[in-house]
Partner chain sequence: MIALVPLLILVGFGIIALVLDLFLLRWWAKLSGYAGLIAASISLFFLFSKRGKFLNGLLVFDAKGIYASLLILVFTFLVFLIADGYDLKVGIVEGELYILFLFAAAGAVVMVTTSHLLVIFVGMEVLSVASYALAGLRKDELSREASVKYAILGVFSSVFFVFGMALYYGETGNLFISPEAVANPSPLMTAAALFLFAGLMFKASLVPFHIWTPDVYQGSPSPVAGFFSIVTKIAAFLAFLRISGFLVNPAVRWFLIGSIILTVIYGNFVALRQKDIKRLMAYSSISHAGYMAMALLLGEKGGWALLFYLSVYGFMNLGSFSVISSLVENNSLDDYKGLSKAAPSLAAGMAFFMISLAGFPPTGGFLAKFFLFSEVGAGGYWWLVVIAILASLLSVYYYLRVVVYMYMKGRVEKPIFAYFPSSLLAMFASILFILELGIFPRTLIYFLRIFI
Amino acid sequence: MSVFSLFLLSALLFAGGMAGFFIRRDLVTMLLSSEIMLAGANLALLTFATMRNSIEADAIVLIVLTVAAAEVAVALAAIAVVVRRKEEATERTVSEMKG
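Structure for the listed sequence, which is one chain, in the form predicted alone:
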């Protein structure tokens, strides 16, 4: 693939994730959309690393993916608590639970 097509794909992933995050108000969909945005940013970073023949960016992407996996585990546990208390998982229920 060419560099332009990889950057275009990463931009489309990021834009699609952003659209999903702001359009849908379900917490699971918002979480998945943020992960899609993160995948787009990682793809752009890897494309830059390939252009410059840099191995450091590969390590950074691996660390970012590891932190993202931990973040998803914590977020899904928090969503499970919200669903248990309020029977639905939307951003409105979370703001109502703040007090």
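No experiment lies behind these values; they were computed from the predicted model shown. Numbering follows the first chain given and starts at 1. For the two forms, the rigid core is made up of the largest set of C-alpha atoms that agree within 1.5 Å on superposition. What changes on going to the form predicted together with the partner chain:
Superposition on the rigid core between these two forms places the CA atom of S10 less than 2 Å from its counterpart.
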Given for the second form:
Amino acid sequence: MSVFSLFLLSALLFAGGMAGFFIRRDLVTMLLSSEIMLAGANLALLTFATMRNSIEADAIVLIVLTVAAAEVAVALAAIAVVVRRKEEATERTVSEMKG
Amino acid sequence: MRELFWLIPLFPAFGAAFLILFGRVISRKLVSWLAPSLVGLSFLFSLLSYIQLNGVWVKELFSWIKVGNLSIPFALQFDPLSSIMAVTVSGVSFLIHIYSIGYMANDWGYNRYFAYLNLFTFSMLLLVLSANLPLMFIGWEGVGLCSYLLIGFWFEKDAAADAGKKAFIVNRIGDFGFLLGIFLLFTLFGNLSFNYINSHVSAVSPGIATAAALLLFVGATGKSAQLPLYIWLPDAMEGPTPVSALIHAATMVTAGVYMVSRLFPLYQHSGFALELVAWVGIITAIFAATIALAQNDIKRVLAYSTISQIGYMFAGVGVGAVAAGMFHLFTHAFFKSLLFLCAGAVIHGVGTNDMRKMGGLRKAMPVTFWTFLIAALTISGIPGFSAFFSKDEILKEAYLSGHKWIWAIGVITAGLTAFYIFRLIFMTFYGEYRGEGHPHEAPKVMLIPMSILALFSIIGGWFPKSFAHYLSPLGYIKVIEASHSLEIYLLGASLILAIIGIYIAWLVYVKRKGKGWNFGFVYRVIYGKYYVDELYNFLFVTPYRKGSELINRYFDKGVIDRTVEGSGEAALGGGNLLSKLQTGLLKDYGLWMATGIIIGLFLAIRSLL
Amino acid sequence: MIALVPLLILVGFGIIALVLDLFLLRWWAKLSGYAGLIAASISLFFLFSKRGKFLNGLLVFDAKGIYASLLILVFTFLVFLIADGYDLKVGIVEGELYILFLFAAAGAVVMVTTSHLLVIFVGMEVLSVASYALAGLRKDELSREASVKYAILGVFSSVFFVFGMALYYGETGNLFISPEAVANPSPLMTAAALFLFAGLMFKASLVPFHIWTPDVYQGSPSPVAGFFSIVTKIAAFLAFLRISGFLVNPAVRWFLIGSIILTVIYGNFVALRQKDIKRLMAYSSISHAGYMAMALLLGEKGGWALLFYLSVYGFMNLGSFSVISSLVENNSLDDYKGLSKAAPSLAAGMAFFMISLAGFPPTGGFLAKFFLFSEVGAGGYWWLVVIAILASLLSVYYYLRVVVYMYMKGRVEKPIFAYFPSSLLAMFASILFILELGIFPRTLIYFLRIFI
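Given the form predicted alone, corresponding form predicted together with the partner chain:
Expanding to the full complex; the earlier chain stays at the top.
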């Protein structure tokens, strides 16, 4: 695959994830959509790394993935608390505050 | 005194700090001694400095801000201009502190009241003694804040709280202009001290000077209650009467006049700005005077009168007669605070503001009556009383500088002034008592300050040398000499109108309603001309009163109030509308962020094409 | 390695506290938190003479970074004081509050002392992860909602930042921020700048990335909201300052300017109608973020005005939050009615902070605005300053509304509040510092001008 088509794929993943965020109502799926966006971003990093023949980007991606995993874990925990109380977790469940 | 004059504002500052910190634990008696005596010390120091003053004293206390090429010292300046203000402010404030001991004696917020009053005096003295604009702005904001606190002092009354809010909103508009003016002057001159700006004005083009001068003047119209920002002042009368006397008559509201005088070379350099100041002033003067004709609330009459008199001062400064404007400011401080204190004594005595429920108080309150009469004669411009000299000076200078229209309007306003003030006197002190209960004279602690002010209202204008001579060290005050005959001719015109005004007031309010009251031979002389009275009433008074009621209702209440309230409502409505965007739904939130980034990318693509 | 000392101290004491908390030694855990903050601050003083780059340039200990770190530690200390007492009242019995604060502060310190994008990202994530947990610490519905909203939107925004990093890497081949690289207006670089900006604007609460702010502030425990309002902002703005070189690109500059205009207008307008004090403070913090972002337009030149503003703003905002915390989650403006009679010192303090936030002299709030606006104006953005001043006129209304509620509205029942000694201490300290910065700002300005 050419560098360009890889980059295109990463952009598509990013855009697709974003679309998923808007389409789905379910909190966990929204979070997953964000993860797809993240995969797109990481793919872009790796693409550029291949283009430049550099190993640095691989390390960067590893760090990003680790940190992001921690972030998602906390996000999931927060959602889990809501699910335990309300037995469901859509965006309507958490729309008490507004205005 | 040259080394010590900087203490003048610090006495009340100390008082305010002390009262705010310990106001809850100290006794009223201590407060009654402490607060006035600290202001008294300020007055003493001002007076001593005034006597010893030669040239211009500047004292730099410490370097407040020093950033790159911007250097703003915490510097005070005592020169002929600020000395007049310092003496007036501290003197009147001292007397009003004493008066307040009596007036506020039964108020639960006694200590808080004196804390605010001291704080106000400090801010005002800082305003007048500051040597540069940012420092003046601190005082400017400080007096605004105190005025807001004191108007809303009786916040249990909704009207008082609303009035405080109104004063605040309107003043913010003015302050906005003032602040922009300061920023503009800083970019023009790189230095914000008055002396520097005044001596370097010729370095900038008149157009830019006009812009800066007008921005500052917006601030002045707000603080000094001139068209179109005057509307807060009548409502401000909801505050305690001594506050009206001190802040809304004698000192704070004249800050705008002082500021324009302080930066007079800037206005002169602009030319247009100065002309505008004169016209705004004189139009406000006649406009407010017409409204004062139809008011029944004793304090509102005085409020409109204040607006009108400050208009005179602006007109004076605007026609180039800084000395005359400051002179009128000086005399006005005495007679207008006296008018308010007398009104306060009347309200204290009868328990209402409504003049229709007063009448015949001459016998019950003799001292108040006589001092009130002195103040009324003064404001009417009767020869011998102080305002006669100062008002005459303004009108003369207007005439001599070629502003014949301003002179004409000024003379007519003088007539109206005499009419409304004597209408007030006749409705309050003559005829029969129309209210309830038994009116009583005010206590001594109130009468003494009133008597002192009455004395100053008379002698305040008896200066051996003119104000212009005294102010001449500033370098931009010119001394005009008029021919003697012209002076008498000009003088005669305003005097005749004033007397006509008093006469008509007498006709309308004493003769027509004065049943059972005998005015001696004048009464009999007038008696035969009853139809003149009626005719006048039909042709002039009624339409006039209707007219001014209409102005009051449709312009004042309708246009300007609506604009202020309307803009407030519009802002709240805008807030309501915008807050709908915060739906509380995560999807929408994500959408906002995505929209943001898409707009950014769109901008980027556009810049590439 | 020496540059790691403050971080190691913070994290080390954090871990000690974690262990102590495990054995239910709550009080000791808290003490360990205080000790960590103090020790780290002291180490910063010693580091000041050893300014420079460390770890191959991954950590940049310049004056700006050190000063910002110090601000973060001082404000975290104030938040500790505010939280002390409040936590038990709302049922946060474990010491985790303090531990999370400590880790969040460590993340913020990382963010301000680096000019490497990945390190900024890691710092940001440490700060974020701790923040999501902090937002949800109170055990009620609003707090849980705040936590979920913050977490999901936080993940969403950090992905933007990662994507920006990827694009940046594609153009330059590394993640160091260099003046030459950021000044390059190529399409890839512009896109990178926009995505990086989006990530930071989220943290700084600039429109349209501000959207989480009101909900999260309202739902979080009060001291936590105070922490978000200042520490997160310091970190975000300092990182912003490091990448402000992007702004020579007109597309990026107009993106930020447009955002600033929307921010100051939106924040001030919507604040007008708020009935909940914490929401009001949230919108107020959005508009303040708008003012501060104006300094970014000047690049490094505006750094000192920005840092001065942040210093004053931190004391004003944390001061108000110390009072808000003392009312223990009675956050409606109606709950403030009659506070002046029931708790005069709290009411007076709150009034002072509101007046300072509104920008009245002689408080520090006035000078902060004065410096920032005159510097931005002198930098050629006069019209922007005019818009900001006009918008800030509105703010006077809603700040003074709080004062009016406390002083000019009475009510029958007594307001609910508690005097927490340490919270009062924080309040008085804030008042002192605001006055100090308002009346004698010379020392700080001198320092900022010389070193920054």
